[in-house]
Amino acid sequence: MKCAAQSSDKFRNGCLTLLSAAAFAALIWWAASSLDGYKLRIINLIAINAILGLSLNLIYGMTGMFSLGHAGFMAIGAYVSALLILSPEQKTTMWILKPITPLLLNIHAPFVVSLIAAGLAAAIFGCLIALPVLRLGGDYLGIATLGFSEIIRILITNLTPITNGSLGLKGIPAHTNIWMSYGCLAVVLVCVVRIMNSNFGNVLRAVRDDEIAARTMGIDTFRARVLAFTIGCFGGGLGGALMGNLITTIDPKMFMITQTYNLLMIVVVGGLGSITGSIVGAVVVTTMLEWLRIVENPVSIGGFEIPGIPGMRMVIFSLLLIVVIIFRREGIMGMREFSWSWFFRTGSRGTEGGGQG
């Protein structure tokens, strides 16, 4: 009786989560053909900050570690994406200050292929920085990694004849794309719930709720640490490379400590260890840092005319951020995750890998 039941729920959930995609890849049409550029490049956006969300959150919230250096991977993926997508003549034409390296002049590649390459450099890199650096523990990790993505963004200022140098890279063709952008999400929101629906994913829960009781159990929590970092390395890549596509110009200044500190929020406002807060926090930060733009223009009351503050909103939504923490530390989902079952008073409450996102 209770396998029946459970088989029951189980299809009636893949039954919702397909009619819930249908509709939403409904809802994506209607937004490409109906909305204009600014809604949807919010809309895009959206779904780029999910991606960062989920790969900061799989590496804070699911495995404990504590890393400041996620600007500094989203920047390798945006520099390696944009080299590969360059035409010979973009390339020629913008590097001013010195010529390009002759190796990287004729080298062009599909948009997909630069997104998968952008996020295996930005993997590599994140592994190599994860060897060393993961064996240290708590806020020294979150310094050292801080201090690895100052590096790769002062090697990205410096490095003039493959970046650009400071003058950076304009006139990138602008491939992001609302079906690209949520194609690339289902596909890290796939791959993320079945991480954390496998043995890999309460391997990963035991390092972050106990890694001395985990090594105890035989559990070998730094090979753990080192593949969930380098995992979410290449969501750091892939964001970054969908983000540079978007924007169509890309510059060291945009990978500074304050981006890293706008996916932390995301990840803490959505809840830490929660795949469907990612989801949330992106939701709520992306839509809120933009609609608090109106506190920075010129506004008209009653004949007074208040001038705008540049950078209000952003104190705004840091005391927004702060009164959540007060009164909602965990999140607006907590840990928990979303669940079909929470509209039927049969089946079990938690996580389902197909009621997800």
Second form
Amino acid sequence: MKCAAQSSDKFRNGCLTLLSAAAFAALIWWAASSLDGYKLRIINLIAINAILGLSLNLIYGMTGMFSLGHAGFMAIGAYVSALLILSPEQKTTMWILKPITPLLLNIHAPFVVSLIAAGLAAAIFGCLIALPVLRLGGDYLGIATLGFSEIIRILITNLTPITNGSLGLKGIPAHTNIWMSYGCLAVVLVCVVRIMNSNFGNVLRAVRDDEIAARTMGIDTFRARVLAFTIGCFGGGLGGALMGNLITTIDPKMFMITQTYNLLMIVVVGGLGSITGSIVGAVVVTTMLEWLRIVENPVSIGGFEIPGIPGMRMVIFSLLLIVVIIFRREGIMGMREFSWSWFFRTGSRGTEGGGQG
Amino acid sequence: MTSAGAPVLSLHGVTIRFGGLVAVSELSMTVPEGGIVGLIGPNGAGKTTAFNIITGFYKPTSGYVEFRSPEGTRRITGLPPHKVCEAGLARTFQNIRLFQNETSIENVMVGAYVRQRGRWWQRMIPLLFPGAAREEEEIRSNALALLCRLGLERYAHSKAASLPYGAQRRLEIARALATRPSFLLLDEPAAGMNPQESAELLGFIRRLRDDFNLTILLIEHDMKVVMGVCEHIWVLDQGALIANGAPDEIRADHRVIEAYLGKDAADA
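Show the other one: the form predicted together with the partner chain, since we just had the form predicted alone.
Below is the whole assembly, all chains and molecules, this chain first.
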């Protein structure tokens, strides 16, 4: 009896998931055909930030490694993807300070291949960095990863024959459309959900909660941490590549520490260790950052002209962040996850409450 | 007393120094297969340090530890903790160390990970690797069965941190059992228990040994538990072995009384 009920629940949840995915696809179709470019860009950014947030959450929230290096891995992804996509003609005209390395000149790959290559390159770099750095823990790890991310950025600035230095890369074809970004988000989401629902996910959370106990239980915690870090870096590279193809221009300044802070905000506001939280955080933080631009516009109150103050939105945003941290430290979702049974439980509890009242 | 088998765990002249402090000195002891053996001593005698040496958290300054498993006898000194666990030694902690944010069943499943053959990436594409998916279903149902056997089934889906104290202690044992050990080290299993609970613990430890074919080494301060369950007792004081023998012999041993109660009491 109980088993039958469970399997029918499973069936219902599967149907609901399919239905909502279809509804979401319809929504994207509608958005792609009727929204203007500015709104579309924000919607794309939400998906990319969700990918980046999920990958950082895998490192920080779920495995408990405080990493401040995500911007560096994004940079690697963005550059690898751009170098693969740009045509040889574009490359020869763009490298004006020093000629491009002949090896890179003729490499060319389709967009999807470049995305995978971007993720892999970031993952390999992440793994190399992880081997020495993950022996550290806590704040030390944060500082070490921050340092590595800066090293990556400075290398990119100075390796002119490969990266065109501080001039950056321009005219990257705008391959990232709403289908592409949400398709990638769907793949990343499914992968992260599967990892975290598997026993390996339990192991990652165990390493976060009590590393000594995890080692005693036969877990090679160093290997688990390196793996989680590497997977997270893959996501970082993928997100960076999508970002580059959305904005069509990349330069080393894009990948400064502020970029990591934005991602950190998404993860912390959404809820450390919650997949749902990272998605919610990406939506909230991305839209807020755009919406708050209105406070930078000049306003007139009762004949008083207040000129627009650039950077004002960051002041307000930081204040909002402080409020979130003070009143809801675990973020919007905490460590909880959305699930259909949770959805129906809270729904029925609501009706029960109504019946009693 | 059950017949003592051949030694499964033996320490040979194990010494560990932390700076100038000799925490354990020249400790040689054996634990027979299928036995329940106690390691006792006053506070600071070096009991937990000895546990940490056996389980690979400390590397002894000199001496070594040998462990006999079905695969053969091997030196486990110098192996990292997860390899020691893989060899078949599991332990619990004096101050409970559960994975607080995970449910009971997840805690136990983590214990089973050391014997899991499927790889993490196979779980991302279950259609291609049905074997890995099936294995994990098995791990889940085994974990649930283990929880049932230890009377924890109603906490299966509660967070470990929310369990009552006694249940947390049992969950820690369940998690250790999930690694399928042949040897179990219990660090003060009766700590914080009331007299009735510790009386129940005696039967519980014996059942564990019989049901899971274990050899058990335990550290304990509660003398009722130690005398009631252990077949052989080793006594440490200030890092050195001062006595060993059956519970009755230990109870009457002059040096043990002196170590616990002082010279006057021993002479009286």
